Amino acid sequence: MPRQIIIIGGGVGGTITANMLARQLRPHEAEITLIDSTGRHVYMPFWLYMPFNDSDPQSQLLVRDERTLLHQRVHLLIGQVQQIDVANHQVHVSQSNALEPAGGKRESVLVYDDLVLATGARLAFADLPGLEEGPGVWHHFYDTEGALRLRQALSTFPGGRIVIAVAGIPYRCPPAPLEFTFLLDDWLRQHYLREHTVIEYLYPLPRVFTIERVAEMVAPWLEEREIATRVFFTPEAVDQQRRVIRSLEGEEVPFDLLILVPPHRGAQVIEASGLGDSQGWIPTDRYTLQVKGQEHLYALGDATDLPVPKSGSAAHFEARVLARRLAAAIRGETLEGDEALYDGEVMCFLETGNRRATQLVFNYEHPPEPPRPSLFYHLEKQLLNHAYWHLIPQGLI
């Protein structure tokens, strides 16, 4: 009997894992099922640019049908995972049933031999008082709807005080708030609004970025652009009526337009199944990607508690290791060398404005040594934004 491998989550990590397993294992060795709640694959880095351009939310650069990205041997099940029963190796899934009246659901139970959790992160607005009232004077760019609302807000912004803040750590794509700040500075200059606008960047750590080496490099660039910074600012609440953001440290910062990275948590099903920590992140072995204390249960990407950025890049490299490890285990093979363990590898870009970018390459042992920002890295990132759909979900690179 082929082993039943179930992957929950059709983001970059889950999709790469499914495709690599389908290529590496024969049909009599494994059947592979990927469960995704929407069946639509979103390229999240594209959200960063949407407030500054007129791209269509249905653009092929942003979203595609997950089925078109999967190997033909991967079964795609579109549904919401309600519960993971580790003791009985079961996954409980709720699916919309088009044959029943509106709202009809079909419940099913899938049994697995090996389970991969690529359940990602979710925005937890309720964790910061003042956000649940809905976007009014505050905005974000961490989903399509948020990016579009921010685009609209910028289009009518007359000048004033813009505050960019991070609600808490961890959050997806750590460079994104810095990148947004630099791109915003460019956009305001292009629209003759910069001299009428104050930009202030708030960060919860004692520096402007999570990685000290990068923070030391970036801080002077912010100063050169007359972008004020305030560190050790951990948001406690947003008062939309008074237009101030308040910190745990006792400060209040006024704004005309607040752009905030919302609080993040692990997926609800992870919390509901008792598999996460207090924030819903899955305790995961940093090298093997096995869920701690569990057999035949693995996790990758944003869902984990690993000490690497919650980013598509980390999920990409984790997925390649996990697929190789899982395929080898099923065949009774032993992996050696670099193929055997995840070493914390991450490679991502950091837009620095003026059509320049730098590159961050690092792992658990070696911090990044970013090169000087240049047009080359900016163009390389733009190329990746287009090439992504043809190379990365398929696990070809």
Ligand SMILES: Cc1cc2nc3c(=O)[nH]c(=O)nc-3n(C[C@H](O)[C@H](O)[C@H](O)COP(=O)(O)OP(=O)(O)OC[C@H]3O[C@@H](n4cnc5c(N)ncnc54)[C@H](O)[C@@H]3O)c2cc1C
The other form holds:
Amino acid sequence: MPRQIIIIGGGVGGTITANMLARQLRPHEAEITLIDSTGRHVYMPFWLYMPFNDSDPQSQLLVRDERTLLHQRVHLLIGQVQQIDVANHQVHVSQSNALEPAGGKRESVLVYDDLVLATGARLAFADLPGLEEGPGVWHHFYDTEGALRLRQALSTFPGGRIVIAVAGIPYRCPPAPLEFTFLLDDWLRQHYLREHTVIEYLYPLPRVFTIERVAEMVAPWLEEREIATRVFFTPEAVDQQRRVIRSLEGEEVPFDLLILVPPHRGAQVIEASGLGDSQGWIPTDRYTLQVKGQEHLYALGDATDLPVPKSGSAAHFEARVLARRLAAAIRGETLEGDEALYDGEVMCFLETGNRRATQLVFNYEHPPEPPRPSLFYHLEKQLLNHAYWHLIPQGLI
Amino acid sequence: MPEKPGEIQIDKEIDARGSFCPGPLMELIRGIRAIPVGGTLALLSSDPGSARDVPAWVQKAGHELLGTFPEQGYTRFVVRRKR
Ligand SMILES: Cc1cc2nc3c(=O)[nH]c(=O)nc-3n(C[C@H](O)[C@H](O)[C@H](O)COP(=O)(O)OP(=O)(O)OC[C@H]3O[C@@H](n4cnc5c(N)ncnc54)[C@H](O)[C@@H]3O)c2cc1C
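Could you switch over to the form predicted in complex with the ligand, since the one displayed so far is the form predicted on its own?
All chains and molecules follow, beginning with the one already shown.
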């Protein structure tokens, strides 16, 4: 009997894991099922640029059918996992059924031998008071709808006070708010609005970025561009009527346009199944990617509580380790050497504006030593935005 | 400042050992909301960055650092919520 491997989540982490397992294990060794709630694969880095260009929300660079990215031996089940029953090795899935009367749902129970959780993060607007009362004066670029609304708001922006803030840590892609700030500065200059605009960047930490070395490097660049910064600013509430954002530290900052990285949490099903910490992140062994205290249960990517950035890059490197470990375990082999453990490897770009970027490469042991921003890294990131679709989900690199 | 951690009554303890910057600081920022004004919180951190970040945040946010106690491989910060 082939082992039943179930992967929940068709983002970058789950997709690479599924494809690598399908290549490494033979049909008699394992049957691989990936469950995803939408069946659509989204390349989130695209959102960063959307407010500033006129790209189509249906663009092939943003979203594709998950099926087209999967190895033919991976079964794709489109449905929402409602409950994970670890004690009985079961997952409960509900699927919309087009054949049934409107709103028809089919519930099914799948049994697994090994389960991989790649459920990512979700935006939890309710965690910050003032966000839920409709998107009037506050904006974000953390989903397609938000990025398009922000594009619209910028297109009619007459100048004024723009405040950029981060609701809480952790959030997806730590450099994104900084990158956005630099791109915004460029855009305002190109549209002759910069002179009429004050930009203020607020951050919860005592510095402008999570990693100290990078923060020290970036701070003068913000200053050069006359972007005001305010650190130790943990948002407590947004008052849309008065157009102010308040912090837990007791400050209040006024804005005309607020661009906020929304609060993040782990997936609902993780919380519902009692598998997460107080924010829904899955306690995960930082080297083996096994869910702490559980057998045959693994986690990767944004879903975990690992002390690495919530990034596609971390999910990518984790997936490679996880697939190798799982394949070896199923074959009864032992893995040795560096390949067997995740060392915290992450590689990401940081756009610094003016068609320049730098690159952050680091792991658990070594902090990044970013090179001077250059056109080269900017072009490399643009190249990745295209090459992604042909190389990364497939697990080819 | 008390000599020993045992001399302060703790309302809530957060064990953030093994989590790295900015983990422990974020746990503190979140955790302080879970205790009443006047209550005390102990934060255990093994991240060297906490020695600087925790006192700085406590001061900025208007709370009180009751003590910093080095233990075997980690530090225990005791904070009183003031507002
Ligand atoms: C604006 C922006 C820019 C970014 N830029 C970069 C960048 O330049 N470089 C980089 O490395 N990273 C970047 N990231 C981060 C990166 O996109 C994410 O970290 C990455 O997508 C995480 O992958 P994942 O597989 O862990 O989770 P996800 O991609 O979020 O996938 C999770 C999947 O699980 C599914 N799911 C969840 N719950 C269920 C359920 N109950 N049942 C079924 N399916 C479920 C979801 O539908 C989703 O498809 C950026 C993110 C943003 C928002």
